[in-house]
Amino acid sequence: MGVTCVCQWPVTESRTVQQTVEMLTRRIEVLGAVKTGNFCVDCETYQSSVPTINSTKLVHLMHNSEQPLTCFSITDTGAFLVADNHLEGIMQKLKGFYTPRKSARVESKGQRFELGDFLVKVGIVSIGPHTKGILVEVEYTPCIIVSDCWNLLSEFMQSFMGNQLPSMPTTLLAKQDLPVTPVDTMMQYLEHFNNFKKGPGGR
């Protein structure tokens, strides 16, 4: 697990979200990565039963393919848990206190590619039946500090994502000098995540 960029990919008018994908994954290609199979991250999110004055508390449980038999619980707050996936056991022995929300589960899911050091994942985002967009995932696994290689993961970034390059995720703005870990990629996907919810069409 090495320093890891997620963004959101547009999408234009002239083309579909497959069409996005598919010029994304020739412009990776063209690099010379090769694809080595498929990956997905989700979320589901909990709500409390009893609201509390001001809000609703939220947790949300999430899983990543890289990690199989993980389960990251994060809240509304930023607190998270790391467990295996016997929590959603015991979140659904919980049903007194916490119920899934009525929106569906959202998840980013795609293909991975590898490129030497460097790790590709381009993910169709979809909440429930509804495909909501594009997001990237790029990973500089030999190193697990920000600042001695951002500007390398910019660079390589910048070689199939021209203007679109993306600035640093407040996620790892806030730890540049500390190590990274696999939770800084999930606090990522759960903000896009987010930000897809809210959009058009979003629950």
Second form
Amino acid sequence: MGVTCVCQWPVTESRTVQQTVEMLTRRIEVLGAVKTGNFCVDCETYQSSVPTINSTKLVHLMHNSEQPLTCFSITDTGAFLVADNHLEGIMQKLKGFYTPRKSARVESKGQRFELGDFLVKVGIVSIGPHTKGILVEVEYTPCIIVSDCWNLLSEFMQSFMGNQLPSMPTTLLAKQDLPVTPVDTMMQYLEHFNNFKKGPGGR
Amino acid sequence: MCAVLFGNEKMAADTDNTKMLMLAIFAVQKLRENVNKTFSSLHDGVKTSTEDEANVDGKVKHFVTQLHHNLCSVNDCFSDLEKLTSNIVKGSQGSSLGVTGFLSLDPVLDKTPMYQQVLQSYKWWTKLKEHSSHASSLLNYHTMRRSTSILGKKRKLQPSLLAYSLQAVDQLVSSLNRQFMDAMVITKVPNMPNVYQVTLGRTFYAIVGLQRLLIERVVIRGQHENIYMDERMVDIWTPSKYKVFQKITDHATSAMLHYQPLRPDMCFFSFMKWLHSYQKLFCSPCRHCGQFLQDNLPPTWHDFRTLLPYHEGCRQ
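Alternative state: the form predicted together with the partner chain, after the form predicted on its own:
To see the whole picture, the full complex is given below, headed by that same chain.
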């Protein structure tokens, strides 16, 4: 578990999502990366069924194939709980208070690459049956302090992203000098998933 | 007197042999000439034309006699050559290897290639001797300062090492801790005497095994890697799973050897100072190429004297 940056990769008019993923994959493999299987990050949203004064409260339940036995739950306000996978069972029991939103399951699925100490994951984001876009996750595993290795990570990302280099994610910006945890990665995914939900429909 | 006679005889035999060899070479040339002639006449065959068909029989006869004549001369040449070769072989081979030469004469050993192997190894050995003598003369010329100093100081090093008591080691460690403040902390590992854990900021851990003040083993591991083998023991053998820390472990081992000729306390101090230079491992670019990454690794090599970061491929 190291410093991770998740960023959206734009899909241009001239290419489909699949073609763009293939192009990215080729670029990563040219650098010498080795395919090491698949990955999946998913998110299910629950909303409070008890009406509150302001608005409905949301809880996002997320899973990451890197931590297969863990369930991350994050609220809208940014509070989080890292628990065992049985948390879903508890949510079932809490049916009276939190109900799952219909067709709100978002997931990013794709291939995982290793290159030295770097991990690169290229995932296709889909909401229900609709494909929405591409998320690229880059991780530098030996380092856990963002401010220490951000420049190094940017240099690596530039090698296959070129001018599409992302700026530092807001989640990481807030805790530059603190050690990162898997929750930070999930926060970044959640932010992107929310953007995809708000944004226009995919191709 | 006998030896002189023997020598003369040997010389005479040698000249005879060369003469024989020359004759044999001529014989081979003659044989080849004849064989060539035979084959070319065979290749040409009987030349006939439609006009003089009556003369065909005569021509064929002539061809056959010609072929017979050619074959006879080839046969003669071959038997000549055989006679010559039978005269040459004996006794000439063993001369170069003295008594060992008699091995070649043993008919039982003819079936085994022992003598040929002996000759080969003799040649190889002579070559080796020649090369090593060249090398030794070259090395003597450029006397290496470092290796000689190690040889000279090692004898001094051993007794002085024992002069350092455990308390002295502890004192040195605490003075180092004061000097590096919070950036680098050296702590004693519980339950394991002589093993120290060096925590370098939030970059990595180094597990250092000591014999009094002599550094014997260094392993570098990531901040979020497990350093305990079980509840009591620190694992000082398993290398890190990260390539960058494996590389630094290699460099630390060479640093340990580099500083060894110094006085034991100086060696320990210099090594720790060198390790301290890794504090900004991930955020300092290579001094030579200005980049952060090379072969997907940060600048893992830190110069032993200047302590400046370089990529392994960029170091001078």
